[in-house]
Amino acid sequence: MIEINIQKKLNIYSGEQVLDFTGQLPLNTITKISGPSGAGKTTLLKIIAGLITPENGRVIVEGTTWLDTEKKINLSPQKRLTGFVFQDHALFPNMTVLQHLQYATNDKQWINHLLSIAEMTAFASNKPSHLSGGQQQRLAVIRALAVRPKLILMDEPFSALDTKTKARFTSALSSLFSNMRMTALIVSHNPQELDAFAGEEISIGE
């Protein structure tokens, strides 16, 4: 189970506001989250991941205490472990498709099966540049997943991807983190484009 319980300042074009989260995430499963623009879903995602620091707050994983802003308790982002696909991609622009994934693992069986879902083994001597939106965000998403990790966090991740390679890469998707026992947290301001994942369905902000 993740247990957060936080509070975090959010500076958005209308004023400021506070995003309050208080909920039990499951584990081994997929989360699916959405709310309107602002709310602070991609906050919350960087504040599991420890790339943002709460005013107050807990996160506690499994057990084991990730975050704990009363007990000065923090774990670095390394520690923490967790696979992360930003909604900018993210990218390394001088590295190819290939690359990107050599550099989370040596494993080329893993690399090999990355790239088929992904539908990405004719582009894995492009780099970002020579890739167009879709191409580079499913590279985004793949280069998270090279380093197997237990959770990772998803942040607008199907967007640029057109109707049918959304439904066959999510499809994939779906079947590898179930086989793989994965726990995933999925942010979407369109609910509709992840229907292909069973799972919880939370709402921020609403």
Second form
Amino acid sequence: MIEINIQKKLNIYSGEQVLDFTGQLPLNTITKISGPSGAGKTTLLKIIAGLITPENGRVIVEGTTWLDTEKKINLSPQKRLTGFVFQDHALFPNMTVLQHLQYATNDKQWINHLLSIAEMTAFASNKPSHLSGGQQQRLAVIRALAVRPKLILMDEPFSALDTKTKARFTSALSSLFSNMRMTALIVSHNPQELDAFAGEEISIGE
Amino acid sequence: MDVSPVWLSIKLATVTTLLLLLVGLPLAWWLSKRRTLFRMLAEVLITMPLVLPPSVLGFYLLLAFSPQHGLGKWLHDVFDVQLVFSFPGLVLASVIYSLPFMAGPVRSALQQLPPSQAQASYTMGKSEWQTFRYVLLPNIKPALLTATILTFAHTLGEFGVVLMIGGNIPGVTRVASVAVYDAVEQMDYSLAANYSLLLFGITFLLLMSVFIYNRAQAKTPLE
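I have the form predicted on its own already, so could you send the form predicted in complex with its partner chain?
And the full complex, kicking off with our chain again.
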């Protein structure tokens, strides 16, 4: 179980708003998160990953406290080791597709498997500037998976994919998550694109 | 023409640039992080040599390095090191004087990288040092080259600070810019012209190489 209880001030263009989220998210399943722009979906994922610290709150994962502002506990992102798919992909311009994965893991079989899932084997030696938007997005997803995280946090991970590629990719990911008993939190503006994933759906900021 | 002042200038610029690559890069990285009052104060102090008259900086360094009191006396008494009128003193003064030319462009380039790149590396379990070495530094190569060449060229052209700290000792502290000044003082305009032409040529070629490289990168050289 992931127990979350956080309050974080958000500075958005329409003024100041508070992200106040309390919830218990099940492990080894997929949870889909939706909500309007500026509601704090990305901020919530970054708080769980340890990239942003809220003013108040706790994050407890499988009984381990990752964050407790009262007890001044705040594990670093390196110790939480969540897989994170950034909305802007956050790819490294100096690295090829293969180097992105090798930066995360030395397991060649796992790398080959990820390349195959993302249909990127033929582009392994390409740098991000020589990939399409959809290929960049798939690379961002498999890079996050390369560290074999127990928890993967995905921020709009399929927005740049065409319908057919999206169907194949989400189906492959769904099997992978299930086989690896992985917990996934997926933020999307378009809940229909997550139909391939069975799981709870929560909404924030509404 | 005695070319030793030109070689001494090149030696001073090389040593200073190498030291600033060691010192300036971590400093620029530290400065590029979230702005605090302490960081802002440090940035102001590092930037000061850009606007402060070199003679003022040279005067303060002369006082600080003086073997009669303070830091200079301590260095002299404990390590038998004299910084005033010596090559090591010139190097230390040049490092301080040229620091903004290394730290400024690198800090600016690091701040322009999307924060998510470093964050992605952290979530992959990589340390801050690994992230700096393998993700951030390779992605600011043009700024790094610009900073390195500007630092070298700026040190090559130093005059006020080196004259204050080093004086004009042939073979020890008499760099090319000081040799030009000395030649003019002695009304030897032909010698001054030769030294000047050499400095002009070297500096022109260095800056030209930065412009050519950055043009290939579709950026203006001072970006």
